[in-house]
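Only one chain is included here, represented as structure tokens and corresponding to the form predicted alone.
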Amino acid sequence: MGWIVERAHAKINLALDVGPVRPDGYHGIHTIMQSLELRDIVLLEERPAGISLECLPGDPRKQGAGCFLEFDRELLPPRDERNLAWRAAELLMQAAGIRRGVHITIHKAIPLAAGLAGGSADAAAVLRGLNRAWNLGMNQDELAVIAVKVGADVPFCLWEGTAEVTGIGEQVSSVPSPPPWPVLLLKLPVSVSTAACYKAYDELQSPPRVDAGKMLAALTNQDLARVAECLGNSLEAVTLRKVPELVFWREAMEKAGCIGVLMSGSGPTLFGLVHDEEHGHHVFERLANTVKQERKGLLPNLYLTRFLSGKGNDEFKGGAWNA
């Protein structure tokens, strides 16, 4: 099949409502997910048999970040069956009765364990790429059956764009994407256990709920100010309590000029909305100066990227953003 190249885009949760525990032990969710231009690059090459996987550092500036400031070198994911991309290839081969093998190379630009679905995006890219490379002819729904076995975010990552997601993540309904609004990401060098986050959420006397329907209406009207007002995440308070440094950086993002700040998924990444590209660069520089002046404690990596909004949006005006 030669080389197959797939893009694996990061996601954020514009609204995330977590419901009570279901009889099967999972939490029902109602979330509005949005893909970003920040992405990993996944290369697939056929081999005689078996699966092999290599992870290499990517270049965020060439993979969807208009601006990038690194204070802590991002870790690389495992190169074995613990990697969701490996698991996706394995399950697809089993489902399709494939006896050939594949070598997977991932150029990582999406930070690891960040609430941005980097691993899930890589897995979805493997499913898409191998389906195409091996002419399996599986449709989106058939791939989604395999995807949900890999991870709850993988079905959305198959679709990408903007979607309303319910169930445990397996029910994905695409909605019209907003324009490619710029968004700033702030990732602290800490890991947050999703399982522990949900457990702490269950222990709250009055777990916070979020009305994801309001976010859908704001997106339908392409009203950025209203989108900023409707941002909400049921898990945010839990993670902010576990990682108090996030409170400081959340306030710093607001002071720098973000019009809305929220944590994505179970964290620890915070994202901030801005008015336009010029405003985004201004906010990025102000926040970068705050980081440089702080010089103590946990220092974050910063990314300025954009909403993924259809095709042809991978280049910033003036060539500052690379495909």
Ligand code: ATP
Second form
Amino acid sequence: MGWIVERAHAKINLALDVGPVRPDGYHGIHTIMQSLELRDIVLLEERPAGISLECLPGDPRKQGAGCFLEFDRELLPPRDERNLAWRAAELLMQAAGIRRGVHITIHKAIPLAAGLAGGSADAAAVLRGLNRAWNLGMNQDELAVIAVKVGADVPFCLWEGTAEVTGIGEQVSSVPSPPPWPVLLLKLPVSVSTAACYKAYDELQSPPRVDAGKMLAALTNQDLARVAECLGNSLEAVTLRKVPELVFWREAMEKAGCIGVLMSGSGPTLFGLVHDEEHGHHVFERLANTVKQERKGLLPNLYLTRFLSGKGNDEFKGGAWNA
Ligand code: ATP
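Take the protein just shown as the form predicted alone and give its structure as the form predicted together with this ligand.
Following is the full complex, with the preceding chain placed first.
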């Protein structure tokens, strides 16, 4: 197999509706997911036997972020069987009866435990890459059966792009991607437990619901202003209550000029939509100044990236984005 390189793209939830707990203990969700150009790079190298893994800090500027401001060094994920990429390799090798081994190197640019599905994206990249490298001939649906055992977001990460996702995350229906709209990400150096977030949501008297169908219509029409209006996340209020600093930064993103702001997944990453790349740079600079003026408390990392618009369209071109 020599070696294989796969891109593992981050995602945001443009709309996330969480339903009541199902008899099997999972929550049913209805979400519209969108891949971003921000990505980890996953390198796969054949070995005679076993799985080994290393994680290295990636460079967000070379991995899909046109602008990047770092205040807090991002942590690296575990290098053993706790890593979702390791787990994906293990399950695939079992399912296909493979007796060879693989060394996985992950160049991490997606922040950890952020609501951006970084671990899920790495796992999906391993499934795609090993399927290709070892000519296993599994189709997407067969890979998705393994993917969902690794995590609820992994099936979407196999497809990437734009999709309506239901069930617990295993029902993925791809939809045409909108243009590569720029988007800001703001990630505070806190981690939010997804389980704790769902638990707090279940305890609410009247849990907020979101109409993800409206978002789908806005995307189909490629209507950015309408997409901004339809942003919604059932889990945002509970995470904002747990991490009150997010309220300040959410307002800061609005004041800086974002046309719509929302938390992704169970958080804590906030994303902000902007009119175009020039506006994105302008908003980025304004937010960077706010961060520099604050100087104390929890300071966020900032990223300016873009929607991944269809396959093979994920290279930034032009000086500003490569700087
Ligand atoms: P999601 O949006 O799917 O809930 P997330 O963005 O909130 O995911 P991840 O970055 O996937 O969260 O990390 C969640 C946890 O998984 C972390 O605590 C991390 O230690 C662990 N993890 C395991 N493997 C990885 C990986 N390859 N990359 C990142 N985190 C990983």
